[in-house]
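Just the one chain here, laid out as structure tokens, in the form predicted alone.
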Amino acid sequence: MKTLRLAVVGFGRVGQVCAELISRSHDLSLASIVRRADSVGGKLPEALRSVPVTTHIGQVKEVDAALLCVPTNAVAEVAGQILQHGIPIVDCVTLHGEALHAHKQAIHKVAFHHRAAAIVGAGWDPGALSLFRSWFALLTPGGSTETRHHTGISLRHTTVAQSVRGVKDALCAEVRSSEGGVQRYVYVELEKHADTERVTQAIRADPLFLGQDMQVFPVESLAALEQEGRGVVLDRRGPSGRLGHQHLLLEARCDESVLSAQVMLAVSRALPELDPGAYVLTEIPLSAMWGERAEQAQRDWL
């Protein structure tokens, strides 16, 4: 099987994890890291120093697909630019329900027109967690599902904060108050000479943060902060009756960025087999995500 050459577009937390995982992969290779013009000179981890860094996908040579690791509100524009080159894409937008459906339809039109495949919403949630929800619903038709999130890291808010000019890195933690409301603590590691007040105002002005109870804390190093990750409980209860009352429970505590990156890499392996157009994770055969390891995966997990 041909080694897929992937470009990572955006180098925030998810982009960094994607690049690191690709560099360790035996069947994927990192063609380029695509960054904003004002960030292209930024220092890369030692393991990635030899990887070409560009400011536009058109500058990347021999690329099979692009992983879009940019904020959700920028994905549609970036996806359109890349699909115009006939390059397949994978995104991990944090949209649900009708919003995700509308996003998929919009991307589908562009992808189909340019004869390229696109997989949207391929992260942790939506994405992997959506598969669990779907299977739980299939196993207990007529039941009800409750999803409870533990206090932890908000990937979407973190990504938006990271995109603010002057921010080197950011981390947004969610804390539930005694009254039940959500408070957001945004920790930012600033670029040299960045103005703290201007960065704070820019974060507060983003539509995602408007009207929310939040505080911004500049820190010297985010690496020094303890990161517990995000927790979730998926609780599915089937209807009572002659066939019994089924109760399915999934509990996880995880790093959303890492799991989102793992999903993006997995679905990228399925891109060569897909017809032009847009897909969500539930439409991708599980065997295709294993790539060349599909037969061994069947022996191991079936």
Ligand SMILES: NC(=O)c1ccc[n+]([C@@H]2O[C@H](COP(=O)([O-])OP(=O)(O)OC[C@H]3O[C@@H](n4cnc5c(N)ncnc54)[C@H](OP(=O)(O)O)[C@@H]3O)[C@@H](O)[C@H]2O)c1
Given for the second form:
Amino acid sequence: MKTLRLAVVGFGRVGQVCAELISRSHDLSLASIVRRADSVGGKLPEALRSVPVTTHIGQVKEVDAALLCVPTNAVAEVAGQILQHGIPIVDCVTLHGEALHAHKQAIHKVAFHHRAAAIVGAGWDPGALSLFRSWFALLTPGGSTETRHHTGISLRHTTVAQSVRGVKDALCAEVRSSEGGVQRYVYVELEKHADTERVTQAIRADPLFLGQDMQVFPVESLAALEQEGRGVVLDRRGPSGRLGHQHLLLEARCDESVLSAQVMLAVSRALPELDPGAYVLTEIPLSAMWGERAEQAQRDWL
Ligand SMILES: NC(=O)c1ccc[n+]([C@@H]2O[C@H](COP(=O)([O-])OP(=O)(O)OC[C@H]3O[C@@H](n4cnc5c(N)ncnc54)[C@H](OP(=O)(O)O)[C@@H]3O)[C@@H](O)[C@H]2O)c1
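Can you give me the structure for the form predicted together with the ligand, which would complement the form predicted alone we have just seen?
After this comes the whole thing, all chains and molecules, with the earlier chain placed first.
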């Protein structure tokens, strides 16, 4: 099977994960990173230094598809610019219901006109989580679905750690260990030049934490940590009746950017077989997303 050459457009959270995952993939390769003119000089992570960075998709040599990782309100315009070169696209816009349907219709017109395929709303939510929602509803007609978003672990500010010299900000989480005990994780964002060891000792020495099972983790960004810890519970209750009461529950603790990037890569494998026009995830065969591993996946997961 031919290696698909992908361009990543927009190098924010989702774009960076897409680029990293493509560079580690066995059947996809990174043709280019396409950035706005203001960002193009920005430094790339070591592993991506050899990847060409451009400001325009037209400058990219041999590209099979583009993953659009730009803000939702910029996607339609960027999609138009890329589709007019006949290059297929994948986006993971954060739109739901009627708004996603309208987006698909608009992209369909452009994609069909330029004889290219486009897959829209292919991220985590909308995306993979929509598939679970849809399956839950199919399995329990007439039931009701509740979606609850939460932070993956409950983080709260800790004034003890925040008052230690060298600490910019700190968050604390209580985690139940496998033995059933409570562990305290203290995440600290440090001032420049702060001494990690000294900060850790100062926090451990505070009477509030003395004798407790606790660990201190310096992190680059607490904001990013809070984002990573997000999660969702999908709770579907079938109607009660003669056939019993079915209750389906899915809990995910995940980084939405990482899962969205995984979905974007997976659906890109399906693009070569699609007719021109726009599609959503429910219209893409699962086996096409596995690419050359489709048969093995059937044996493993069916
Ligand atoms: N479906 C889901 O579950 C899900 C989850 C997460 C995100 N998303 C969607 O994924 C997309 C990317 O999200 P993100 O979190 O990666 O966003 P982000 O961190 O803000 O990154 C977006 C990147 O797009 C580029 N950009 C910014 N403004 C632009 C503009 N006006 N026109 C063109 N490019 C622009 C910038 O990259 P350069 O500086 O390199 O140009 C920026 O870093 C969004 O549409 C978001 O809604 C979906």
